[in-house]
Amino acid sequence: MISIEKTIDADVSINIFLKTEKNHVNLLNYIIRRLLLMILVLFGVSLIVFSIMMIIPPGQRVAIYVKSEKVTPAQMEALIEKYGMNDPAPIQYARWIGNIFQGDFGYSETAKGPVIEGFKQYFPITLELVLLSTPLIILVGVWLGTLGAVHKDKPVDHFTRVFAVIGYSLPTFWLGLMLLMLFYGLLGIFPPGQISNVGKDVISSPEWNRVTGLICLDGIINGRWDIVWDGFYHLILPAFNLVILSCALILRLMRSSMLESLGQDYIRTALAKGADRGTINRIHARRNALIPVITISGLMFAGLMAGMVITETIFNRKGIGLWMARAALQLDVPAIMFNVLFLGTIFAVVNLIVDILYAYVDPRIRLT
C-alpha cells in the first residue's frame, strides 16, 4: 500500500512539473511571437509617419537646417539636393531607416543638436515624474475603488464616487494652476521647475556624475541627499496633480469590476462556508477585479511616458511632452518622427507586459 501511494505521489509530481514546464514554454513562445509582431507594428508606424511627412514640401523640411534669413533660392535648392529631399520616397525612407540603425536620427532644431541628444536631455525629466506618479495613481485608484465597492451605497462609497467624478472632470490646466496658487503662491512651498537654482549649479558642475539624468537617482549615486530632496521637493506638486486627475478612471473601473466580482457565485459560496470577509475581498474578489484595471494602467503609463504637455508646461518641467509640442509647432521633422517611433515602441512594450501580467493575475488565461 505504501509503495502504491508513493507511486501515485510521484506521478502527480511529474504531471505538475510537466504542466509547469509546458506553461513556461507557451509563455516564452508567446513573448517571441509578440516581439516579432512588435517589429512589424513599428515598421508600419514608421511607414505611416514617413508618408505623412512626405506631404510637406522639401523647402519647408529643409528650412530647419537654414541658419540665416538671407538665403537665396539657389542656396535652398542646393540644400534640398544635399539632403536628398528630391529623391524618390522609397530611397528617402531606406536612407532614413539606415541612419536609424546607425543611431543617427537626424538634427533637431528644437533641441539644438542631434535628436538622440535632445532625447537624453528631455526624457529623464518626464521619466522621473512618471516613475513617482504611476504607482501612486494605481495604488490610490485601486484602494479607493475597492473601498467603495466593499461599502456600497454607504458614505465612503458616496465620497469615492464624488471624488472620481470631480477628478475625471477637472481640466488639467485649471487644477495645476489652482495647486500652484495655493501651495506656491499662498504657502510658498512646492515650487515649480525641476530643481532650485543652488541645485542647478551643483548638477551642472564638472564634479557632478550624471549617470541616468534622473535628478533624485543621480543624487543618490553621487551621495548628495540634499539634491535628492531638492528634486523630490519639486516633484510633489506635479505628481499630486497627476494622481488627482488620473486615479479617477482607475477608481471607477475598479469599483465596477469589484462589484461584479463580489456578485459571483463563488463569493457567495465562500461566505456560506464561513470564510472571512476580509480574506474574500482581498484575495478572491480583488484579484479577479484587477484584470481590466491592468489594461487601463498599462495604457495610462504609456500615455504618461509620451509626455504631459499641459502638466509640464504649467509646472515648468522641460520634459519630452514639452519637446514634442515645440517640435510640432516648429515643424521639426526629425524630432517628430523619432518621438512617434518612441511612442509606438512604448505602447507595444507596455501591451506585451500587460498580457503577461494577465496570466499571472488570472491563471485561467492561457497565452496561446
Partner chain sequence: MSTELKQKTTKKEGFLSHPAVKEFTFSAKRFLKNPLSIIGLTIILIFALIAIFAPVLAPPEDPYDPFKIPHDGWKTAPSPPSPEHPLGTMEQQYDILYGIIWGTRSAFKIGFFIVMANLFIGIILGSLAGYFGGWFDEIIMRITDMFYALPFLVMAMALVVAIGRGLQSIIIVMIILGWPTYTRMIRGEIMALRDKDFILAAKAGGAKSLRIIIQHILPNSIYSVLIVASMNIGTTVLTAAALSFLGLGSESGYADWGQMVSMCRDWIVGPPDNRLAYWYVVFTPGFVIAMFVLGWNLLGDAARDVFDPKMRRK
Contents of the next structure:
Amino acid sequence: MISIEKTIDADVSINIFLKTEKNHVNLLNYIIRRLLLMILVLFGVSLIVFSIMMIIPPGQRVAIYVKSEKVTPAQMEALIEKYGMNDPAPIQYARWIGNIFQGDFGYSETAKGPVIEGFKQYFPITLELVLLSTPLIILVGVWLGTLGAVHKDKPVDHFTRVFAVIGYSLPTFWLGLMLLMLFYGLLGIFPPGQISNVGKDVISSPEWNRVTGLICLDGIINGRWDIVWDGFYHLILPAFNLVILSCALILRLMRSSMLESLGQDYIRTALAKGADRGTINRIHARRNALIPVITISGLMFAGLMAGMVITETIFNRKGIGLWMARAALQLDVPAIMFNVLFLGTIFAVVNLIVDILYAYVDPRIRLT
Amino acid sequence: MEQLVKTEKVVTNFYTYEGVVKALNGVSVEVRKGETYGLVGESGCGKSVTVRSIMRIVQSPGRIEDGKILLFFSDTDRNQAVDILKRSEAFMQTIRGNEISMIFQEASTSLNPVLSIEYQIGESFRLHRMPEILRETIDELQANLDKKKIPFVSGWKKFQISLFNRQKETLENYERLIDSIEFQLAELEDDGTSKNRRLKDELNRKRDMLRKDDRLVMFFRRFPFLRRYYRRINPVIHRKVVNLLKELGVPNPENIARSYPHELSGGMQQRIVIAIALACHPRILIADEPTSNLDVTIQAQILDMIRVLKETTISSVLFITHDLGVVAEICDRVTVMYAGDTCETAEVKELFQKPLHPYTKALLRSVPKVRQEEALATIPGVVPNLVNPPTGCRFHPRCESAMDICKREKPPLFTYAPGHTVSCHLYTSKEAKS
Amino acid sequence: MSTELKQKTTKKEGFLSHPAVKEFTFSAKRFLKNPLSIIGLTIILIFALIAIFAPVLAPPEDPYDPFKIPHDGWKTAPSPPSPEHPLGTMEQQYDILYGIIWGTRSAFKIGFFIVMANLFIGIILGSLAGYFGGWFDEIIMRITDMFYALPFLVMAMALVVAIGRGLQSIIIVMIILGWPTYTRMIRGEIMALRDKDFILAAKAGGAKSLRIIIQHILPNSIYSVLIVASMNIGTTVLTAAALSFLGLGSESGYADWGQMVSMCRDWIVGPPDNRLAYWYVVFTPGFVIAMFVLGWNLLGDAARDVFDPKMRRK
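Rather than the form predicted on its own that you just supplied, could I have the structure of the form predicted together with its partner chain?
Entire complex below, previous chain first.
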C-alpha cells in the first residue's frame, strides 16, 4: 500500500546469489587449501624439531640402541656409523622423513617398543581426560563469564573475577600436588594413576575386549560397570585440575567480550524492541560475544597440552603427556619427534575446526 | 490537538568516573497526536537522552532522576495518563516496540551482525504478536491435519497443537494478569500509607512470580530434537516479515529477509531498522537522527518514507536532528534544545520567521543560504561540559545578550504566543524590560 | 624575578594540563582507587623488598654463592617449622625460608630477563614485519606459525636437556621459544595502526619510515604491549617453575621456587598416623609462586582496565 520503490540495491541481490550458490564448493575448497597449508607447516615443524635434535651429540642419540651395559668406545663408534649419525644433517633428515613415509617412526626407549605401539598404548589415556575436561572447560568458562558480565560489579561478578585470577595464577603442578595431598593423602580418596590394581588385572586379562583403549568406553562395551566407575574415579581429580586452570582463560575473555557486546548499539535496538533481559543476553549478546572466545579456543588447546604434561606427571597417568615428559628427560629422540609432529597435526586440525566454526557463528566471515 | 506523550521536568544524570554528567536539566516536551515533532540542537545537547528517557532505555551509568513521563495511550479516556517512570520494567517491555518505537542514527551498528534480517524483524512479532502467531500456526496445523490423516503422525500433530494452545493460553493469561496488576498498582499509587505499601509489595511479588511460559512447553522447547516442533512458527513469521517488507516497498523482500546486515547497503539497512520499528504499528515513532550518516539522495528517500508512513501507519513522529533543513522539510512543531535545557518551542514556520531565544537566532544565522554575501555566522565558544554546567541559564557564557540575572537564575518558561514558548530572561526579567 | 616565577608556574600548569599528562594522572588515580590493583602492587612491592634485602634477611653462608641453600645435616625426612627454621626444612634439611627469600631474586631474574629479551626481539622483528609487510612479513609470520604449532613445554624440556640442565638453560630456551608470541602481538598492533589517518598524515608530510615507526607507531602501540608483558612476567615465572618442577632446573639445593616444589614430590603423603605431616614442604614454595604470579596478574589486569581506553568508560 505504500510505494517507496525508487532505488533497487543491485549489489544486494548479487551478494545473495553468490552466497547461496557457492557455499558448499567454497567450504570444500577451503578445507583442502588449509590441509595443504597444514602439510607445509608440519614440514617446517619437523625441520625445527630436527635441527633442535641435532644439537644432541650422536653418542647420546645412539644410546637408545645400546642394549648392554658395557659398551666400548669402539663399539659406540660402530653403532653411530651403523645408524648414520655422523652423516650430514640433510641426509639424516631425508632418511628420517623417508622412514616416516614408510610408517616407521623408530624405536622408543621410554615406551619400550616401537613408537607406534607406544602411541597406541598411551594415547587413549590422554584422550579420555581430554574428552572429559574440554567440554567442562568450555561450558564452565562461558557460563561463568556470561554470569560475571551480566551481573557486572555485583557479588557474582567479583566472585568469578577472583576465581579467574586465581585460576590463572595457580601453578598447575602445585594445585595438582595440593589436591593429591588433601584428597588422596588426607581423605584417602581419588588415588593417582589411571585405574586400581584390581581393575588393571581385569583389563590386562585375555578376556578383556580392548576396542578403543578408553577405559570407561571399553568398560561399557564389555559390560563391566565396575571398570567404568574405576576409570572415572581416577579421572576426577586430573580433570578438576585441568578445568580449574584452563577455564580461567575462557572466563576472562568471555566476560570482557560479553561486556563489550552488551555495550553495542544493537543491544539498544533490541531493548527498544521490547526484548527482555534474558532474550537480550542469550540471543543478542552471547552469540556476538562467543566469536572472540571461539578464536581463542585454539590457543587454549595449546595451553591444555602443556597442562596435560604436568597433570599426567603429577597424577601418574600413563598418557601422551607423561610419555613426552619422560621422553624429553631421557632424550628419547624418536618419541619426541613423533609426538611433536602428532601434536602439531592436532593443533592444525583444531585450528581448522575453529576457523570453520568461526565462519559459522559470524556470517560476516567468508572462508576464502 | 490531543497530546500523546508528554515529559515534565525530566532530569537524567550519568554517573561517570569524571563526575556526574547532568545531561537533562528538567526537560519538558509534548508530542501531540498526528504531528511530526522535531527536537533540534547541537550534538551533545541531550536530544538523544531525552528520547531514551521517554523509552526508558537510558543505559548504565545513566539514570532518570526526577520528573514525569506521561503517555496518553488510552483509547477511551483522552486525559488518562500513565507515568511510565512509576511502572515496572515488565510493563515497559509491553510498550517498547509495540506502542512506541525507535529508529537509530547508525543503522549499520544498530543491527545485530550475527542474526539474519528475518530474525531481527521477526523478533518484534515474537515479542508483541505471539498469540496471533500461535493462532495462525495452530490453524495451519489443523488444516494440515484435516487434509490427510496418517495414524501415528496425526497423533504427534495433535500433540503439537495442544502444546501451541497451552503456550497461547499461558501467554494471554500472563498479559491479562500483568495488565490487571499494573492497573491495581496504579490505583494504589496515590497515598503512601504503610498498608498500601504492603499491598504494593505483594502485587509486585505476584507480578514477578508470573510465568510467561508453560512448564511443559518450556521443557519441549529446551530439549534438543524435541524443540524442532517449535520451528512450525517460522513460516508464519517469515510470511509476516515478507509482507511487512513489501508494504515498505523494499525490493526483493524474500532475498533481503534471508540476508545478513553486512550484505546490505546503508540505505537498505536503515529501511530494515524502520521495518523493525514499524512491525507492530506503534502509535509514535521516535527517529533519532535517522539520516545523519547517509548520502543525500538516500537521505531524501528515507525522509520521504517516514513522511508517507506518518500519513498512513503511525500517528505521530518524534524527529531528532541537528539539521535545520530537515526540520523545515518534515516537522510541524519543533523544540530547540541546548545543553540539557529546552530553549524554545514553536510551530516550524513561526520559529523560522520569528525566533525569540538568542540561541535559536544564532543557530538560524549559522545556516548557509544560497545567496549569502557575508561570512557565515558562528556561535562563539563551545558546548559546555555538563559535569560542571554553567549556573543559571546554561547558554549565558555564549549568549550575546547575556545579563547579570542569566548567571544566577534558570529562566522560567514564558508563553510568548499560543503555541510559542521560550525560556529566556530577555522576555521575563525586569532587567531586560528597563 | 616575579615575572620569571609567574612564567614558571604557568609553564608548570601548562605541563599539567597537557592532555597526555592529564590522561595519565587520571588513569593513575583510578588505578590507585581499585582495591585489586592495590593488592597486586603491594604483593609485588613486598617481593621486590625481599629480593633487594635478601642478604640482610637471610645472610648467606658463602657470600660468593648465595643461591646455595644452607642445609642442616643430611637427614632425609623434612622437619617441621622450629625457631631455628621458621618455615621448616625440606629433605636433606634445606632451610625453606632461606630458599624462598633467595628464590625471590631468582624469580625476578627469570621473569625480567626472559620478558625483556623476548620484548626486544619482538619489537624489532614485529615492527619491521608489520610496517613493511611483503615477503619479510610473510617469512616471519610463517616461522611464528610453526612455533605456534610446537608443543611449548615438550620442546622446552627437550631443548633444556639437550643443552644441559639448569636455570641458565631454562632462561635461554624460553627466549628461543618465546619470541614469536611477542613478535605476533607487536606486528598486530602495528598493522592496526599502519593505515590510521595520522600515520598517513605523517607519511604525506614526508617522514622517513624509521622515524614513523619510532615516533608515531611504537608510542601508540607500546602501552598495551607493556601491559601484556607485565602480566607475562608472572606466567613466565610459572612456566620456568614448571620446567624446574619437571626436574630440569638446577641441582637440588639451589634457591629456586620451582626446584623447591619438585623436591617435595616424595613428601605428599605423610606416615599413616599423620597423613599431613609434611604439608609445609608442599604448601609453602608453591604458595609463594602463586602469590608472585597473582601479584603480576592483578597488576596487569588493573592496568589494562585503567589504561586501555576501550575498557575504561564501562
